[in-house]
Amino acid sequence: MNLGLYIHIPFCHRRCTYCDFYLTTNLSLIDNFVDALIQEIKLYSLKYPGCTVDTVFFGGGTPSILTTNQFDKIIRSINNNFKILSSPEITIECNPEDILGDTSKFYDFKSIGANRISVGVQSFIDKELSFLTRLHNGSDAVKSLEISVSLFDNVSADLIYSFNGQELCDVKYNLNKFLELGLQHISAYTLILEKGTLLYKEYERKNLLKTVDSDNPQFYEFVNSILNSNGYNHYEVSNYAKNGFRSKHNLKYWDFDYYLGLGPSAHSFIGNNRFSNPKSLKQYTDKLSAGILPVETNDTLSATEHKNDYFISVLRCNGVNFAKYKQLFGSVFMEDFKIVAENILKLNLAVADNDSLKLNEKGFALADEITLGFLQ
């Protein structure tokens, strides 16, 4: 069995107001966390002996908070406990302030195996960064990406767009900066007000929620147009890549492949099971200290849930692969969903050949609505 490893590093210097990921700002807990993580890696290597790994993704939180020695311990543990395939993709998410604060750390990250960097830029405009409560400014964002591009051949960056007060010219400015820097991959997300976040609570307190339109199709089409015309392939609803630079790890989620999530709040998908760790660093470390895997939820998917999850995943990216569909579900896709498939093809929302059915640009913009037509 081949797996992608996702490793959640639950530490940040501070919480951004729009963020709903599990994290803590108590950095004194990092060493204990790393020890627990290494124990989790060992326990899973015993549970899934002989597994191979071809992608490792350090997400968070802010993984770049960790020191070189801490990363080295984790990567050594992965290498010692799993069979790593040749030329694995190893991604580290980082923030501009960490890159600028200690450039030598990123030389070290490369030396211990990291070959892909994903930078949480979000914007190059100071007023937007202030609104998003980021710690860096526009100049820092540029400098951090210049350093990243000089060190790594595969650099991705995040953009957040389509929020109150933003104009198309602001989005164009941000996109042009990305283009000037020559990034290989761009993730572009509309701002979502997630319940429980500080930003949601602030908008709720001011009764502004009904005025927020973070799903403006004009912005989405504008981003698509600029990136597509500059050589970026729109391969997933929110992701764009130069040829050969799609995120191999994230493709596991969207192609319905297996992945193992490590760290507090991390989720996994293996076989027809989805399981997750607690959103609590204490519960996570306590269980591992006792030699117990820190699984909080473990759901065995029914046949219907399995198929629904499949569509939710694949329609966001490469679409339905007919051979894989038959392998998974034992039937022919174009017979099972003949009417739904023919309808979206007639509406020019998808394209199909002998091997697959995939949403096109027009279909990506309506991916959530189209997916509902396949759910049972």
Contents of the next structure:
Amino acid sequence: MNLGLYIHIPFCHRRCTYCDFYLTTNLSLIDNFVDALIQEIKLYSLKYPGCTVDTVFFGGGTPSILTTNQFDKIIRSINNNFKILSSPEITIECNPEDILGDTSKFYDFKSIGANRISVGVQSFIDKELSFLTRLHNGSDAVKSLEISVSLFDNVSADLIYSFNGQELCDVKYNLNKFLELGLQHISAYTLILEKGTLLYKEYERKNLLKTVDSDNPQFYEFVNSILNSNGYNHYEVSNYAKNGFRSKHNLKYWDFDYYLGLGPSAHSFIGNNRFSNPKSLKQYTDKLSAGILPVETNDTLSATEHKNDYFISVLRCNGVNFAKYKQLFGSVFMEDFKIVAENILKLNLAVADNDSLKLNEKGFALADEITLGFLQ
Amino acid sequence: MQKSNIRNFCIIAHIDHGKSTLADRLLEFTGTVESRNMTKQVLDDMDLEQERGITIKLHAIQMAYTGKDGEVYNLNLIDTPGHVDFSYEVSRSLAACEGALLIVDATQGIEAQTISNLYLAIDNGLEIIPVINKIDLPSAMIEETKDQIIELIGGKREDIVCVSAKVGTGTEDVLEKIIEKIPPPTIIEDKPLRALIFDSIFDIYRGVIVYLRVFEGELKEGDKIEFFVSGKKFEAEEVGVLKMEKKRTGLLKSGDVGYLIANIKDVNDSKVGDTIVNTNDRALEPIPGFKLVKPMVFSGIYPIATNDFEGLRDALSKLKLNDSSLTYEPETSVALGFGFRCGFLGLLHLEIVQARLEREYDLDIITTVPNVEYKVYKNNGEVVLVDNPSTMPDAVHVDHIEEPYISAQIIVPVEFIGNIMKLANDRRGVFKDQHYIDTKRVDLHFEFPLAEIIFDFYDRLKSVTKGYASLDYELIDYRKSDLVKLDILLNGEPVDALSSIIHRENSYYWGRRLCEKLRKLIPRQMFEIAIQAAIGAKVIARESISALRKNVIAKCYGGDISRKRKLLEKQKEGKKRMKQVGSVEIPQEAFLAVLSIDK
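Would you generate the structure of this protein in the form predicted together with the partner chain, following the form predicted on its own above?
The next block holds the full complex; its first chain is the one shown before.
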């Protein structure tokens, strides 16, 4: 069995108002966390003996908060406990303030094995960055990316757009900066207001919730056209890559492959099980120091859920691979979903050949609407 | 002739003025039901009734009360529904009584909704006992309310009872007044049996249970009986009085209210208002006032899921067991598939049936726009009855169409006459005459096409008169009208379930508004949708719904697919409640869009 490893580093200097990921700002707990994580790696290697790993993704939180030493321990432990396939993709999410704050540490990330960097830029415009309560400003963003690109061959950056008060020219400014810097990969997300976040509450208080139109196609279509015309292939709803630089790890999610999530709140999908860790660092470390896997939810998918999850995942990216569908569900896709499939083809929302059916640019914008047609 | 200790009465009240709460207090005070066994508002035992605050089905209950004079009295409370759809049933309940409690909310004063029932009661010769409720509330205007009552029905201030049904004050005063004021029934034992049916319900074990009032003679178990109008003959198996449970007595005498079980299989055999007589000693005349209740409003009811059709048939047949005025026949719609054309007394009746099918039988259904029954005179001399717009013969074969007209009585404070006249004019009403009931209220008579008042007329009437108008109506005849069939097309395909028959003068306005309404109700879909209104081949209005261009969540929650799945599954459930017509998904509300169009 081959797995992608996701490692959740639940620490940040402070919480951004739009973020609803699990994290803490108490950095004194990092050492304990690293010990627990190493314990978790050991326990899973015993549970899945002989399994191979070809991608490792450090997400957060803010993984770049960790010291070289801490990363080194974690990566060593992965190497010692899992069989790593040749030329694995090892990604670390970094924030500009960490890259600039200790550049030598950033150099060390490369020497301990990281080969892909994902920078949490979000914007190059100061007023947007302060709206998003980020710790860096526009020029920090540029400088940190310049360093990243000079050091790594595979650099990705995040962009957040389509929020209240933003104009198309602002998005254009941000995209142009990315283009100038020559990144290999861009993740561009429309702002999602998650219930429970500070930003959501602020929008609610100011009675602005109705003004957030994440279904407004104008910005999305604009981003798509600029990136497409500059050599970035729109391969997932919100992801764009130069040839050969798709995120191998994220493709695990979208190709319905297996992944193991480590760290608090991390989710895993193996076989027909979905399981997740508690959203609590304390529960997480307590369990592991007692030698127990900290699994909090563990669902065996019903046949319907399994199939629904398949469509939810694949339609965002590479679409339905007929051979894989047959292997998973034992039937022929174009027979099972003849009407629905023909309908989206007729509406010019998807393309199909002998091997697969996938959504096109117009289809990506409607991926959820289209997915509904395939759900049981 | 002799006097008895029986008192038969009902309660007339505006919604929310406390009818059910007062009834509860009376039941409690007389020990008919123990307070610890009380669920709130015993009388209204259907969920729907409690929720809507209206009594739909009639009920009756007997209380034993020892008066201050030491005598034991049998008080029969006969409940009445409070909506114009059921005015005939109300009239039959009133006919079974000698008196009525008129409940008025001390914080609201008299509201006209009760007035038509009040006059019905007065017409039936009932003694009225005014009761002012909610006197415990700080905003109670007791003296003003007394003034209003005296102005309305005369009488003396000291005869008005003041109560708080909620806390229970004044309950005994009400009971004493009932004994004192309401005449006991006139006992006529030496004539052949005549008993009035004021309600009947179907019990799966016992068959039909008839609720009745004996006027003359007596009814005992074993008697051979006959229903005067239906002509059906039965043998009385069980008779008794109605306590919280049925109490078998074997005999009901003149003046009594009670029940009869006689192996009756069909509620249609025991029609409300019919007279029970003894086959061996047959009374020659029925009790006057019987009317055959016929459905006046028709609508298609369709299951959303086609495989629910048999379930719907089953549910309708069960509802029909208890509701003789409901009719249903299978029909087919190109848009909606297999369903039933159902007939109702009025719009409220329709809504009740609709709600019961959804709640009690857990069916997802679509109700099409209600309409009346038309008489279509064809060129070849043939006359057809049309109760479904989609079966209207092609215009080229039609000579003329007649529609049902009603005579309407509207009682309203004089300051609203202007508003009523305008409303009547909008609804093709013909003013007949008026007379002043007193200096403040006027009784207006109109004739309307029934089609104009089945939609939202009652609501409009209430809103233009601040709730003060009351309405009563009856069918008078069919009249020739310039009517057309208006079709709705979605992406060029006619949706038969959205067709309607309307007056030509209104058709352009109607078509335009309907298209606008549908544009708002039909969600955007992955393609553009054209909505057209047409009379024959002529398109008279058009709207379009632009294609949905974006519906996708940017991020997939770091591998937490379950969260996304739950979100999408919820959306999918919403879609399942829509009906796919051609390629277009139409929400249920759209099929009733016409109802909310202001004229």
